[in-house]
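Given next, in structure tokens, is a single chain: the form predicted alone.
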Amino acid sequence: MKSTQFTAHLGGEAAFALRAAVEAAVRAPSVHNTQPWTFVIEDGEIALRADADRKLTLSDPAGRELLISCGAALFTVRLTLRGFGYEPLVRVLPDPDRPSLVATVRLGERGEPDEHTRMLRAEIERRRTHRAGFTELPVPDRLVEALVLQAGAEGAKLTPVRSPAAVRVLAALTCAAQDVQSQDRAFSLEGIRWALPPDSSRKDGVPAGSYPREAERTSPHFAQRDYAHGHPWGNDNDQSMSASTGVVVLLTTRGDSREDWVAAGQAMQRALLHASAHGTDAAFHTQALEMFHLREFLRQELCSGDYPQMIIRLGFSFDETVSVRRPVAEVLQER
């Protein structure tokens, strides 16, 4: 039976599942919490589109981080539909004449969701981006190995950086890139657009309470984005137990096409939700990847020729910060 017949046969149940998938997708991580996506539900199909108005023109001119963000949203759509008992039928970048169309998803065969699907789906709302150090509690090797497998299932490679020297290199390049970007007025203004002052009513960007006012320095130190820009913003949570770097991992792909970027986003979200299910948080550091020569250096020296898409730290924290998301009505059209 074709997917369109399933939709027609199930009627309201199918429509509910499609809308629920979009409601879940808006919880996906995105660069600076830009939430650079829109959705259309029409004729039993979800169309996921990249919102070019939310692209970071200076730090992400090619739209790599934008498509990684959309890939994370796409995986969330797929996961949610599987949770409702539908096999999602996905086409990634289906129309070269419509480059903003990231993917279409239709409902396929029915089936009972497995335990892992239910586990990941339960983490969609709980997952948070962490912006500080971690506790000294070690991330179990078995969990790291499981995350490697999760990313691999989506066509990307997640590599734990075990060499202390390599971790120092990544930390140094992150700090160098952050220092250079902070001295560039245009870069700073682009970041300020997504930095929210206290009590802001906006539902996108990075809230002032989502990072510590005075974070402990990790060793080696991975620079955080300066969302406060000299203001006394940030939360006052105790950071005395949060000075560990955690486990550093690299998310890479063999190629560097738009399809690879979408795949990286799907792999990232799958791994993040699995990590969240085991109480592990993630911090992102993409500053060095936003500078071509530093990204190319990492590709050649630390990634065996593969293309680095994300630098992530994993660990345990006491983070209970609240994230913000745009209401579904702002990003969804139903026809």
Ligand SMILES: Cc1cc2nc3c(=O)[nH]c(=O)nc-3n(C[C@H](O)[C@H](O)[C@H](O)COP(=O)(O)O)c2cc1C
Contents of the next structure:
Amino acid sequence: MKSTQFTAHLGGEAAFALRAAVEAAVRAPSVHNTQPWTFVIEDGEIALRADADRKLTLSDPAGRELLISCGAALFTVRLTLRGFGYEPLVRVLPDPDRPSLVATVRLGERGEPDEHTRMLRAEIERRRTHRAGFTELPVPDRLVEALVLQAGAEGAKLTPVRSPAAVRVLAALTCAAQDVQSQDRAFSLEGIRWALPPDSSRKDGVPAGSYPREAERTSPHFAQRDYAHGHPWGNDNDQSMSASTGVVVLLTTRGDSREDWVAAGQAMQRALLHASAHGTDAAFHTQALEMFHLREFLRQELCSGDYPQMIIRLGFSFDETVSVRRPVAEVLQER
Ligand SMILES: Cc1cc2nc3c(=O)[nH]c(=O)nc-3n(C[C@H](O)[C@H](O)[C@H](O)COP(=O)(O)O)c2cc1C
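Switching conditions: you have the form predicted alone, so give me the form predicted in complex with this ligand.
Let's see the whole complex now, leading with the same chain.
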């Protein structure tokens, strides 16, 4: 996307804050690192748009994961503006005639950012997706309770799955979904498009250094996505201390509308950044949620009729993984 000169009438600090918010937003997690978003800054407003060309047409036909990803970017915009001392004025899905317009954000009243805002903001760059087991170090109950509150404040429900039987069910469904997807040629090809070989210079997709070549199996085992597709790709991080499943949590919403998906993305990012601030990593396993019958089964059997949006494991790890992002100039237009 071509970037033009920023000519808005805003003061320098406001313009700087808006741009910084977009620079931070691109760090948000997105399914397969598709980064399915574009931004326009115009007349003192950020417009966040979903990029339908980056939708996973097979595994995400309705754009649910796409909007969760955009929701995570939206929370990051809000957080960054707060960090700059501006109350963000947000309209989510403001125009039914422009479905790709996920949100608009303007600058509201000024106010000192609180300690929590500062703490979360410091994690935007640091947070990474983990793709292996965790160390045996337990995630404190108090932290899990705090994450429940963080997600709840954004209109989604984060529930720790405490019953070992329920964790086994989730693990089994994840493995089943992974097996089905890897047997399906079209699904595999869609995944391959976003799996980067070790020498790739691409700035989207999942880099080979972001998952271990060989990981310890956790018990119960949650299948990882097969980003290597039979190649000896992956990092050499020592996984010998990483055999714990960690705490499994479900992120759910009461409804399953586009608004709910954006809310789920905002809640997820808020909880992830809070977890990261406490040294806790997150691993995602969303394969089963991409299969209608499995998602419906989970909704009825484990989610009390609410809609499962994310399956996440939380825990402590030692490894440092890498990720990539497209340059901001590619996704931002300033008018
Ligand atoms: C909706 C959604 C679904 C995701 N599902 C998975 C998954 O099933 N397996 C996985 O390893 N990562 C998953 N991720 C994480 C992305 O792959 C990750 O955010 C992206 O590669 C960018 O890397 P980073 O989070 O380390 O910055 C998911 C992320 C989102 C937002």
